[in-house]
Amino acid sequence: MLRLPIFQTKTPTNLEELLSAMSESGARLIAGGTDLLPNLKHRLDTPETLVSIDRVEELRHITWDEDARALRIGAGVTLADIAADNEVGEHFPSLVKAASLVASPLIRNMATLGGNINLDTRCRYVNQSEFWRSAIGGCLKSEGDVCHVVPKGRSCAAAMSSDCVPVLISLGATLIQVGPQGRRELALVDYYSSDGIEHTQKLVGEITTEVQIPLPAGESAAHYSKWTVRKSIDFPLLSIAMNFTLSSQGADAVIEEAIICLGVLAAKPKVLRTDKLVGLRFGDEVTASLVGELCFKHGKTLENVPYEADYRRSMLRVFGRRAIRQLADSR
């Protein structure tokens, strides 16, 4: 039996109480738990004290700004409350779906979108016990000088698995940080590094309070798919996020723009360039078969999770033809 090391907790009432704590030395952030808790129990992270935000009320909230034509969702919302809101899912279904794809029903009713947007880094090589990792000497997250999936690189190649980080990059949404040194915004494409270790750009302090997305501003299609071994629990063994700016309504419609997010790549997620998309239609089968191809073509796969690297990126170019077709025909 793995179990939890030892921790004091802290449960403040709002945003400057959690401030506050999160200013101690040692102290981590605990939202639903869904990614935290495992990593402790693996000793791959051991804080003195855990910071739970369940009594901020200032982190749970879906809104609109009017002003701003986006669509604001707090970082304590929950996935299982994302993926029941039929706003949300009437502006953004590619989120809706993404959060309800999310492992099991009881994990998406704990965890949270903050926490989905700040999850931990996975590999093969780390996410096992302590013992497990100690036969191969660990690796350059956890107790070792090595990356056991590229062994002569210099930085850590563990994958970024969030569902949800595809889709809102691909919808352009905005992250809002809030910490010792104040306010910031950045483009949630931003946020994140190609480092497995440090792997966003979070500054010492600083939580992550809101999440905005910005209104389509014309007719728009936007779909989200992932594979796994099974249909529930795991983690995705890769994804796609898409969304596309068209001329009109009809099936004749062009493309204008085109955005395809490649997740369980690497540490960063990976935004393909798409200038062959635009101006070719929606729903022709040679606009298919290219998004097929430029995600087998740009998405790189390495041994860092549990499944053959070649076969992954071959699957790459099978999920992207579905996903544009499913797409189209749901017009």
Ligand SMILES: Cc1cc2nc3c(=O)[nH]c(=O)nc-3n(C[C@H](O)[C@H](O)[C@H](O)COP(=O)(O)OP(=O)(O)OC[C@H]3O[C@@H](n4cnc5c(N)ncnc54)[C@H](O)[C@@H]3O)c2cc1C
Contents of the next structure:
Amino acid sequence: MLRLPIFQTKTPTNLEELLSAMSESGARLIAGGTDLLPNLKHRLDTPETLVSIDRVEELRHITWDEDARALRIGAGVTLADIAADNEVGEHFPSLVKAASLVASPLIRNMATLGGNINLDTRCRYVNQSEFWRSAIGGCLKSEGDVCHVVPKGRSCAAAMSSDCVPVLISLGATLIQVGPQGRRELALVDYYSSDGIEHTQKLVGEITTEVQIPLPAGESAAHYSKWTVRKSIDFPLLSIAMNFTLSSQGADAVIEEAIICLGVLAAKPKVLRTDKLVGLRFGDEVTASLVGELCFKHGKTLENVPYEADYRRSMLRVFGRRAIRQLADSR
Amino acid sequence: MLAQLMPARDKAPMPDALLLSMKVNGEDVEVAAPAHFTLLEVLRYKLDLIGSKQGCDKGDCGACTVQVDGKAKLSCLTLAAQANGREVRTVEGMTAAHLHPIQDCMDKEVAAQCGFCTPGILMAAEAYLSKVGRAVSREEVAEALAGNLCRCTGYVKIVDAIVGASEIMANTEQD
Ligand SMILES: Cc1cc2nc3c(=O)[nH]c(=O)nc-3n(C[C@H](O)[C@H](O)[C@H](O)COP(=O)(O)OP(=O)(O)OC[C@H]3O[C@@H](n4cnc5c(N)ncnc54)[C@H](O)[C@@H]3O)c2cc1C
Ligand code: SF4
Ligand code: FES
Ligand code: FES
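Since we've got the form predicted on its own here, give me the form predicted in complex with the ligand too.
Then the entire complex follows, led off by the chain already shown.
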């Protein structure tokens, strides 16, 4: 039995009420609660008030914006609804794959996209009960003053473990944030920082209301791969999202642009430099090997999640190579 | 010694109790609970509906699965306040004059040993089978039950039972 700390709750029914409740000090947003509540049960935070978004209909839309040529997904949409949505499936299969690989069907019925984007960073030394942590005296992210992953490190390197985030970054998604300072738009890739404790650019009282994903301009191919200890339930040990713009539909297509984003390294999702891939034949074995090498070279793994860092790093090469092969074969 | 190891209790003042009105297993229920209670705690400790189990209490095991407005969810990660005004169905709601086909098949297949996971599995399976409304494959059942752990049976009999129940349910619907 894991008890929650004592707090008050608010259940606003529209966005205005929600924002006003969030502007009060000590307020914390709860969406599906599937990340927040385990963390509170582990006493990683003790907010005064939990403000629930579950009754705010305005945040639960999936709509096409014809002018922007983009799909707009409300922050309150559940991952189950994203995974089952025809329009998302038709245009962004890699997002459907990522959403449907999160945790379990029960959790996906609760978990929201906004929560997945704002998911707290994770580490084997911090996502533990308070009692467990007390045995090692905590760490920078909890009640201690050392890091057990990088022992001399002065900042926290807990891992960004969201399945949807690398995919959304690879698709060039834009985030809509609304708060006391007003509304702002920013590229999702710029939302994250390398500090595992304050890992987003979220301002005080601000919430994510929407994600906008642009429709690919040309011929494209996108993929998400995730490696886990067990087939279901588990957070990723590594995650790779890829999105290629190609010269043609045919088997001899050439890569015009490649975005590869790696998750679960540290707090910031890592977007790789991919200039070397431009101009290469998409389906070539040489290209596949090069993708694997890039993932390996730039994927500096740490012992912040289960399994040895070196093992995970080697698997980045394997998963990177396999991912592009699978994509090419499926065309 | 143990007292020293125990974390200092949270010192925030006790908040006003929430007054919740929900429909639980078809009946209108009014119940007061502290704001920091989960739906699972309200069910078990306020309404004495102890069928839903408190296993891991953090989303890993599915023993606490109930249906909220028809969807299978984890009651250990649902705030009582979030369930307010909604329709909640627990395993106790499955007790009717006749066994539900899933219960019947679970019984025939001997798909429970200690039985701790069974209430959650029944809730997840019922929500799933009523959503798809047809006979399902073993693979589909395994997917649908991916969030419900069983430490005893090895799952084979549970999956057999649910596949069997889906066939019975599909046939009765056709009749
Ligand atoms: C057993 C288990 C397995 C899991 N496996 C995975 C996995 O494989 N992959 C994965 O990605 N996740 C996994 N998760 C984590 C979690 O279920 C998901 O990340 C989920 O999408 C979180 O969404 P939520 O709505 O439940 O967020 P909440 O728990 O409600 O919120 C998470 C955080 O985001 C903030 N937040 C929520 N919504 C907003 C918003 N609109 N604007 C600003 N801040 C917001 C909250 O304040 C909180 O800090 C798992 C969780 C459990 C319990
Ligand atoms: S990376 Fe270091 S500081 Fe951060 S949670 Fe892990 S052990 Fe703690
Ligand atoms: S008790 Fe809710 S998932 Fe384990
Ligand atoms: S029967 Fe014992 S856990 Fe499933």
